[in-house]
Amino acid sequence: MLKQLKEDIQAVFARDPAARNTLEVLTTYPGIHALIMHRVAHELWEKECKTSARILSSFSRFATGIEIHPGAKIGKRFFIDHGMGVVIGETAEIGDDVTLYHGVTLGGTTWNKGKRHPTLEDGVVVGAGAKILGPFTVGKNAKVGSNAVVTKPVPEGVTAVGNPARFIIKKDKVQENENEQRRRTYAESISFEPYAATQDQSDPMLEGMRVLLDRIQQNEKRMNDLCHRLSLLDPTYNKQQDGEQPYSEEELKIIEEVRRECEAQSNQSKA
């Protein structure tokens, strides 16, 4: 029990910046006396003293502003920060180094008995206010955000955003920029260069811009490759291209309107 406790305030140490010593961590964080007292009540609880269990944590939230079940299981290095309002489960089920925010829920949404409360794994962030609903599994090392609303799985190490919560999934570095490079190769090779975009610039245009090349790129391989097959099967295929038909004077009539109307706006765009 004090080798727990220690760990416990170690992880206070660890991640929170104003924890200045041990006497004030035992005196004044209501984290750790919510943990103290809800690991004896637990105790209490796996004993079948289940009375006894239920009024210990009913003085703890009275006390600390911070409800935990009794039957709730929580493992090492457990970290509520400032806790009011933290709400866990009967159900619950968290894993060692994991930190919760003020206002944070572990509820369900049944009133069936059995599992019905989320599984925290180890090394879970939840932001401040974040509700999670259901008997479902927060992976390791995944982050929830502050006022975020999740109700299905969250897979491990990714950070889960929003209500309805959505998933954001780190991006493999090499492999992006990989595919940037390429990017870049094939806009010079067909001159193009958008103004005023950078490399790590996250705007939605750029983004379409990106999908576009790689599309264009695409289908230029593709025409390449039916070309080339069809050249295999008539070898005449590429002298039929070379001698194309020449433009009309209509369809250069055409291009000429074009032409102008496009120096037009641009001396305008200028002036």
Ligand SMILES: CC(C)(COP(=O)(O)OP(=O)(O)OC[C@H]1O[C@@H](n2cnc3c(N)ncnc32)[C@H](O)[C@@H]1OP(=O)(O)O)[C@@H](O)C(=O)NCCC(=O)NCCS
Given for the second form:
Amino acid sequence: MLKQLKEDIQAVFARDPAARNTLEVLTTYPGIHALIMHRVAHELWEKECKTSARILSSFSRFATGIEIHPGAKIGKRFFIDHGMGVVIGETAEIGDDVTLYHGVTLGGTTWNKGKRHPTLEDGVVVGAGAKILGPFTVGKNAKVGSNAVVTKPVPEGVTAVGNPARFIIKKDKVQENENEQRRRTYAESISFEPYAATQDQSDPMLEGMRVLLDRIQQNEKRMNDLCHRLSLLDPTYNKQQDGEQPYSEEELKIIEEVRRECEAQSNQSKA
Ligand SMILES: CC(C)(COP(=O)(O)OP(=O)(O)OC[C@H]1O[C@@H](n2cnc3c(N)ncnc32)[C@H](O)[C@@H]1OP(=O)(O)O)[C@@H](O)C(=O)NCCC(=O)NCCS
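Could I have the structure of this protein in the form predicted in complex with the ligand, to go alongside the form predicted alone above?
Shown next: the complete complex, the earlier chain at its head.
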């Protein structure tokens, strides 16, 4: 519990430039007070002491202006900045490193029992006054703009703004990530360690050069084999057959050109 509190306080320093010292955070941040009380209330709720849990959460609401149902599941390093007017419903689930500003509602849209509040994955940021309503998921590292009203799942890394919320996908970033992923996969497939040295590499640059040289050698060998096979082609073969001619004059010309080029390349490699 103490370790968790330390982490929660660290999260305040990391995400609020106005935070100056631990004493100040512990005494003047309603988000921290509400979180400490919620951690206790949630324990009570889990241990079936439901009335005590609800009384504690009501007191917390009275003292901080933040209403968190004791049934809500909250991860590590959760930070509510300013706090006033935040409402978090019973079946809401919040991952690690999530930030909420004042006036946020994680609410439901039905009176039926069961899961009816949203799930926020790790790293989500929800701007002041935003309303996220319904039992769907807001993906990892997504941002919800202030005053947005979100009623549909938000994909990972996306920014949702407006009412009803529209999604802003920064295409360049997505494309960049895809390219980077493609490069990494290729590098791994040829045993190239592009970004970090492994323990048995004394010089990662040299090791990288070695892998690339091996690869060039392999590719050259394949090209030479291919050229050799092509240079053996006899473009006049079809002309010697009676009857059907499967290659057109144009195709025969292309084969002959490729054959000559390959022949020249093989002679050059031999020289
Ligand atoms: C949404 C937010 C996180 C910015 O995310 P971002 O991915 O950096 O988005 P950008 O700033 O590049 O803006 C993208 C677009 O969304 C629009 N936008 C940003 N925030 C918006 C909001 N809250 N409502 C409506 N539109 C918004 C921008 O105008 C821009 O529109 P455009 O593409 O037509 O120019 C930020 O604007 C926000 O609302 N943060 C919450 C901060 C807060 O509540 N602070 C309280 C401190 S007390």
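Between two forms, the rigid core is defined as the largest C-alpha subset superposing within 1.5 Å. Since the model is a prediction, treat every value here as computed from it, not as a measurement. Positions refer to the first chain, counted from 1.
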When you overlay the rigid core, is the Cα of Arg15 off by 2 Å or more between the two forms? no
